[in-house]
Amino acid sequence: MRIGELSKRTGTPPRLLRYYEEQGLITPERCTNGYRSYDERLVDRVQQIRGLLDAGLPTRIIKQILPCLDKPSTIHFPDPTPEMLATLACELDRMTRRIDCLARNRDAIAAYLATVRGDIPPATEQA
């Protein structure tokens, strides 16, 4: 697929896709006419990269951990730096806190919607 289609399917501007390529996060093939050709699997890869960036990971760390996300049981880092391990541990903690906050917010919104709509929770129906 061409860059425009990948952009449309992932919601990622073409300029950002080129940046990912410059950073070594994605590797499109080149056609004989010089155009980039993106494999179908890069749709998921770009979405994964965007999620990791949204979580606050820098591209240099993302580049190192992407192979592990493909095959976590078989790929490892031969020489992980203390900085990388510390960064990943901090990011894991931050993501966990964010997930907890999102879950609380989801539950609060669900309760609000149920109240506003007049939904009766199943436990209340039996009483």
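Here the rigid core means the biggest group of C-alpha atoms that line up within 1.5 Å when the two forms are laid on top of each other. Just so we're clear, the structure is a prediction, and the values are computed from it rather than from any experiment. Positions refer to the first chain, counted from 1. Compared with the form predicted in complex with the DNA:
- When two forms of a protein are overlaid on their rigid core, residues whose CA moves 2 Å or more are considered shifted, and residue 19 is not one of them between these two forms.
- A displacement of 2 angstroms or greater separates the C-alpha positions of residue 97 between these two forms, with the rigid core held in common.
- When two forms of a protein are overlaid on their rigid core, residues whose CA moves 2 Å or more are considered shifted, and residue 106 is one of them between these two forms.
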The other form holds:
Protein chains: 2
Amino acid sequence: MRIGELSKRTGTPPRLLRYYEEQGLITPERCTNGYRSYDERLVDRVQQIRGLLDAGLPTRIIKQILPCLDKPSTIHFPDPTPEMLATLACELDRMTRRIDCLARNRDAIAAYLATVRGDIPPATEQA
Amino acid sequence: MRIGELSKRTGTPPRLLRYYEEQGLITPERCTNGYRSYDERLVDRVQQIRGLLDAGLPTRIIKQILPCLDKPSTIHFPDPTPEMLATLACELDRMTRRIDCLARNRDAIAAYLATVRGDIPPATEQA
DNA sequence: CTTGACCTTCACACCGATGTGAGGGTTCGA
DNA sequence: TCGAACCCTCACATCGGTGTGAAGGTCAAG
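If the one shown is the form predicted on its own, what is the structure of the form predicted in complex with the DNA?
Below is the entire complex, every chain and molecule, led by the chain shown above.
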């Protein structure tokens, strides 16, 4: 498919699809006329990228972790250097911390909303 | 405490502590000489802010959700307007999606690392 | 053949988070 | 009293992700 369709199907401006390509996150084919040609699978890929970007990861990191996510338990990866593995382990850690932080605060917001809505005028409270 | 100590204890450049103040995320007292004076509790606060920033939330949003997180089940909140509650609910949703996305990808990385390290030369695999 | 919708590259601009430095005041210890 | 270490404000710079527009090529339908 061409960039317009991918754009519609992912809700991503063409500008960004080109940007992700420039950052090495996706590498579409080229038709003879120079148009980019995107594989069907890139629909999911792009949404994954956007999710990670939205979660605060920079393209530089996303580029590193994407290849490990292609197909579950298929090692489609040349030879991962030790430093590469270290980077991954480190990033794994950061993601876990991010998740914990988000989850804590999300739960707090949920609790707040619950009490404010009077769902459970909390038993554990007193002025 | 003054900005230098808070900076050390939170690992946050003074520049950013002033920036967070400018964005309305924290509001330190002022000494007679004009120096900022930070309450002890702001140590946690600042770390919370940094965690949320790192997780991709903009200061504008953080400012809105922070007041709901002060003390569990203490409604220290004037009167939350309906639109405010809507904003919170919406943000709650976004955070959940973020968490899911991060968790999915984190688990995939973990799985990749596990197989690459030979922890469990995966049974579910074949060339 | 022309028009309009699509694509190309290039470049400049914005916004939010952050770095950095200038110019100057306060406080404390040598 | 002086210097070092801290603080202040102000302002400009950088960086990543994104918006936007110019100038032009491709292609299908009228």
